[in-house]
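A lone chain, given as structure tokens: the form predicted alone.
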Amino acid sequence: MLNQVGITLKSILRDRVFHGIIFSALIFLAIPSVASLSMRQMTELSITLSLSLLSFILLLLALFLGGTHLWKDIERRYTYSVLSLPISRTTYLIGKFLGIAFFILVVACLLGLVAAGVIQFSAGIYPPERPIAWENIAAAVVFDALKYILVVATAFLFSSVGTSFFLPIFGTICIFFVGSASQQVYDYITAPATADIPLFTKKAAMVVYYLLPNYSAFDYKVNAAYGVPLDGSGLLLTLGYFVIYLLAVVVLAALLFEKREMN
């Protein structure tokens, strides 16, 4: 498993839709520009500039390395040749999969730093009237390379029973758009202002909303821009929720994959 997780990243650094996201880092170097277009607020707008830029190449990365990456081995018939060895289709599967998770941490990371820097910058041109809450900066950029973990593990599990690469994507950019709004449609129908909705609606919400991943509990701009103090037992409890829905998605990609007809 270790070996394909290498043989992952290596073709991924290979990829020209990778060095063409990753240019794209280059737009850093704008914010603190924009920013100052706030005098008032320009170090949280410039928190803010920088963790929805980081977020939007992280989501660019997810979908186009978990979407396509196993059908272009598919496309090539490496995965053939690779399965021919005495290696099981699971641990081909996970092995990629967990390639393409590193790879997503390693880069939030690395463009945790620049943001970072940039954010220094900004504060440095106008200084804020409350100091930088670092560690919930530090926590807006893990929780978003779990998040984006997960979209990759939903990437996976249209990929492996897609034939083509528009399943994949479309399907995982759709699950996208409907889990980060899920829990604005959750707390909009439980609200008691909100009894005159049908009650069929309500539990068809309710079902959508307990079965598609919930991405907006690992948004903490809000709490890194402002300063607003992390609740520990709330990251705690977002951290396993990551853990149970990943391992359910990924075994149940690993299952379909394996029932999967390879012509």
Given for the second form:
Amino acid sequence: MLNQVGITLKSILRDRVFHGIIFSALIFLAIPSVASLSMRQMTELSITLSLSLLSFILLLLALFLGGTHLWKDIERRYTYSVLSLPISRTTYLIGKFLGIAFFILVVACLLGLVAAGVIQFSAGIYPPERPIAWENIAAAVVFDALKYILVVATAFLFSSVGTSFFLPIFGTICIFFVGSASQQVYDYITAPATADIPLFTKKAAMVVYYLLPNYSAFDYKVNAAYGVPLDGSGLLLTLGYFVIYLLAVVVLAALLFEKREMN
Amino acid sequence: MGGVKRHITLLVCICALYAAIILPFTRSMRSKPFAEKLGALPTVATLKFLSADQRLFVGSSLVMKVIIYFGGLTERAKNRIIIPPDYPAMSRTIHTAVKLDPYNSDAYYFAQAFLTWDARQFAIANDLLREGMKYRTWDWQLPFFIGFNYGYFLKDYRNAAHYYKKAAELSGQELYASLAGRYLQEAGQTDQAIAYLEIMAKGARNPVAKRSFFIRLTAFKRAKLVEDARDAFRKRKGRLPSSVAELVDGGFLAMAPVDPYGGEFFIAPDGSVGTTSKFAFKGSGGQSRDKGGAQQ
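Condition change, the form predicted alone to the form predicted together with its partner chain:
Every chain and every other molecule in the complex is listed next, the one we just looked at coming first.
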């Protein structure tokens, strides 16, 4: 499996799409200038912009790597040569997934360091009224990385059954948007003011809420930008949710990949 | 070789066409009304869905858009090309922005700046600020702004004192406790406006906002000059002066102060000092009231 992880990492580093996406990280350099447009929250705006850019880059990486990697291997018939070796389909799939997940985590940490530099620079020019909550920023970056690892897992789930890159890419984008808004819908339908919504609609929304990944749980940008205290038990529960949901998706993807017909 | 030449010629022609169109295009874009520039803003629920995990970014972008728009108008106003700002659209945008990022202090600060003196939407400004207080629980400026709006504009001194006390508790600054006391005494309107504007101007880092506060501060300081001269006149003559000119003629003022907003200072029959500009550039104000304000 470690071989698969290594090979995946090497192929990512050779990928032109990856080079293009990483090139967009140069936008970080413009953040202090943009933040200077703020009236009285330059540092907070720097944090918001840095974390938003980091999040956007990770989303692109998760979509393109998660959604195309497996498909490309099958398309180039690389998968067939690998699977002719004494290696199971599950090992192959999990190796690929771990390679990309590890890569996402490393990129998040590196971009997190760049973001920290940008934020520190902005704070040097425009000292904030409240001290910067570095631990919240670190938590926001780490949980962002976990969220996008979950996005990669979803893309793998679609890749394990899809015959082109359309289903992995567009399916993952749809799940990403719905998963980011599901908490909002849940809060809305469970509010006392919405008692007149039909029971069937409520139940259907509940099923969707429990079934799809809740991406909004991983968003700690507000805590990072405005120093809003983090809830320790909430973080632990989110971590637990991540581990269990990820295992479920990866196992399901492996199961579907095992059953897939490959000629 | 001929093919390359043709391509270069074609490219040069396209560049020339681009150069010909870009200036009129930029002028047309600049003159677009704000609401048109912004386009139809989707509902908050739609924006929340579409922005996914980028809500703070979208919220901040909306606030920036309003600040840049208003900043551009201030620049033009300085050169006396006065275009009435679209306050309802600005207010709608700010309200949407705080739904996406309720912690954004720029939104509250800027809304306080334009919704009060310019758009005269005091209740809307106070509602927005009160909403902000639910999130920015450490921020003394929000109750300070509400207190000021109650005391100065709405003449509701009990509420003004209440919010100034809150500002004093949060900031630990005696000044606000003292202002709360002064509001209870219903005194010193101009003094309080000057104290408020000095705090706003001191806190402003954005050059456009800073300049806007300094202009207003200058206007109030000049009004205070007239008030001091009026008091001296009354003390000596035992009656109120009928005009600023009478103060100048009597030697109570060296010259009639100039209102930076282009208005003229006057003394009302009850002795209060005002200006025909109402402390705002021509074109501000009335518009939003006529349209029912900036309400969501």
